[in-house]
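Quick heads-up: it's one chain on its own, the form predicted on its own, in structure tokens.
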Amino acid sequence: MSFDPSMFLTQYWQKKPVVLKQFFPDFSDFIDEHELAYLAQDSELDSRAIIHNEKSWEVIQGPFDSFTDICRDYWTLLVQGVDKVHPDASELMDAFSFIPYWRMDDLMISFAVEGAGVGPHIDQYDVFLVQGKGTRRWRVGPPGEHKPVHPHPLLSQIEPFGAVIDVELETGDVLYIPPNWPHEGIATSDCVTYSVGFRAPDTESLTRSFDLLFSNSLGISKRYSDPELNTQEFPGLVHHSSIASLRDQLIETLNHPLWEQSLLRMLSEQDLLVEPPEQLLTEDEFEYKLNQGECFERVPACRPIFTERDGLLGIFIEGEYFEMTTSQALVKKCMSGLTVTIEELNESQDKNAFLSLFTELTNKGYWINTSEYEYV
């Protein structure tokens, strides 16, 4: 039975976990433990090793120069953000693009020897766990009160829990776990697991949109005023009317049209590893390369977001804002990772606007010439 995204979103997303047997029926690992160890040496990627035995847990933070102290007892190597440096990892994320880009975080890949795991724990975000080579047993419990345990300062676990799902995943299987559902995975053979993570901004992080808004010196910040101030018996008293006025001042800022743009700039930030080309392209050179059959794609992990309003397409990439009033259908295809043929482009009445935008995006490093690109 084929996967139905609509049914999944209706019945499972943020509601309950589910095992998706053979979600990838012919899955083949694009990375092994040796290449993962190589990536764990990269200072631009977050990596760590978790080691345990019958007596203790240990966490070693990367990057790593040597793995002598890691490959012992029951050990797991984890590398975060692999989709930023590996095209196949970025493509794996695209399999879950039925979830909006702005909710996607990154791909973590882990290798664990038989018997290894990171302990029972709870995540505050959704995750799809894709099983690569080998097998891993997963137990998932119900949400509720679970006592935290800290066997190591860098390791947050919970006490053992009763399971509502107890399953061994095989290559190509996927386990979806909503936020706050406790879970634990233990390798039943040496295995690779791909964790597709999502983000859900909390209120505190959303306040960063104010920082971005006011840092642009757009003159929208206003000061509190009270021209109708009256005398009061106690100078320390703050009237509820004053609190209401201050609240209204904040609400007025939230209702300002530029706050939405500031929010979307923040939501588009991905900490991409981009490198502008050594030789910047002109629009004519970009068009020539397209006509020669050269292909340009998003840099790995680049997932642009956009809005549509009053005939304007607002595009946000890595905190930057671009806008289009024409050629929007072709632009939206490219932003979503779909291919635009040279025939489609030549037939478009707005070809120049399209070329202008993607020449700029290529010169910024957000789009790359695939024939020239090599991952880290």
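Residue numbers count along the first chain shown, from 1. Here the rigid core means the biggest group of C-alpha atoms that line up within 1.5 Å when the two forms are laid on top of each other. Keep in mind that what you see is a predicted model, and the values were worked out from it rather than measured. Compared with the form predicted together with succinic acid (SIN):
- Once the cores line up, the CA of H239 ends up 2 angstroms or more apart between these two forms.
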Second form
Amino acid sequence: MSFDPSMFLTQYWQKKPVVLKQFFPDFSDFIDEHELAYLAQDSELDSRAIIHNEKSWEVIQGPFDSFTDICRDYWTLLVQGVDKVHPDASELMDAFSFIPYWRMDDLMISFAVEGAGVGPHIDQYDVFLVQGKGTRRWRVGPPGEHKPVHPHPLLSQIEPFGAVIDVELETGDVLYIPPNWPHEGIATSDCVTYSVGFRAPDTESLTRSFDLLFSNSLGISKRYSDPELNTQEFPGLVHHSSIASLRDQLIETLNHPLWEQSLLRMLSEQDLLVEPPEQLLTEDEFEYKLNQGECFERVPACRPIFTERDGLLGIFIEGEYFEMTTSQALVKKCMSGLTVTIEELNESQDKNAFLSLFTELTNKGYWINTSEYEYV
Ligand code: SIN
Ligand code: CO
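For comparison with the form predicted on its own, please write out the form predicted together with succinic acid (SIN).
Once more the chain from above appears, this time first in line as the rest of the complex follows.
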């Protein structure tokens, strides 16, 4: 099928679920249940197993050192954040980059035996469910009042719901589900599901941008003042004009350019698994390697965000800020995971600024030499 991202955004994104048949026409799994079990042993990744039979549900939290307890009845093994450790998982997420990076969260991969599932539930975030090997029946219902049930303390399910979509997904199919639409997937054969998850900050979490602002920028905090104060009958009364001034004090902070920077720092945080190289590179060494044909890429899951203002490109990665005045076209390509050739770079007037930025990003571990990188 030919997928039209702009049609998808106007008709479905955050509005209604849709089945995208053969979104990946030649899909082939880059992981199987054995490799997933290997990842579920990693203490840096969040994993869990959900096991059920006719009578009860059980949840076992990873990391796991044995699977004998898990592979029984109807079981599902789920591992979160696989894009951080697996370049192919990171690449799979890139197929959905018609949604901005700052809205993307991570890739969860699950393996379920025939008949297994995690039960009917509601998620607060958008998700694209990519069907890997095997088949799975998905039912999706309309948002509304769905009574929560907890068949296990770690399991938030809802009572059975009426479906508006009832479909069996095959390898390469994708199901998009907006937040708050109840859904349930039951494996109709042993199957792998890839969940491309998104994030959307709530107001409470946005207040962290203030913490970042005040911890990073000196002199931003103003103090309330009231030189026009008049006498008042009751000392306990707080005038609406005082409240309005306090509100203005906060709004002034929100309008400060450094607040925007703190917000973007916050939005760029991804908890990447980054390891700076043992041997730091000089710009000359970095350029030499490029000329030798060595390739550098973003570390898996790294999805840098940037803003443009007055000829400045502000780049944010993992809460860090990098500023560029030049080289912008090539830099924006690299930030988006597109290839920049050595010929393009050599023709660019801004080669030096480019080399300086990417030497720094490589030395911080955000960019890696793919000829040296090994996936374990
Ligand atoms: C799963 O992969 O089993 C669960 C995905 C979901 O329902 O969000
Ligand atoms: Co879900």
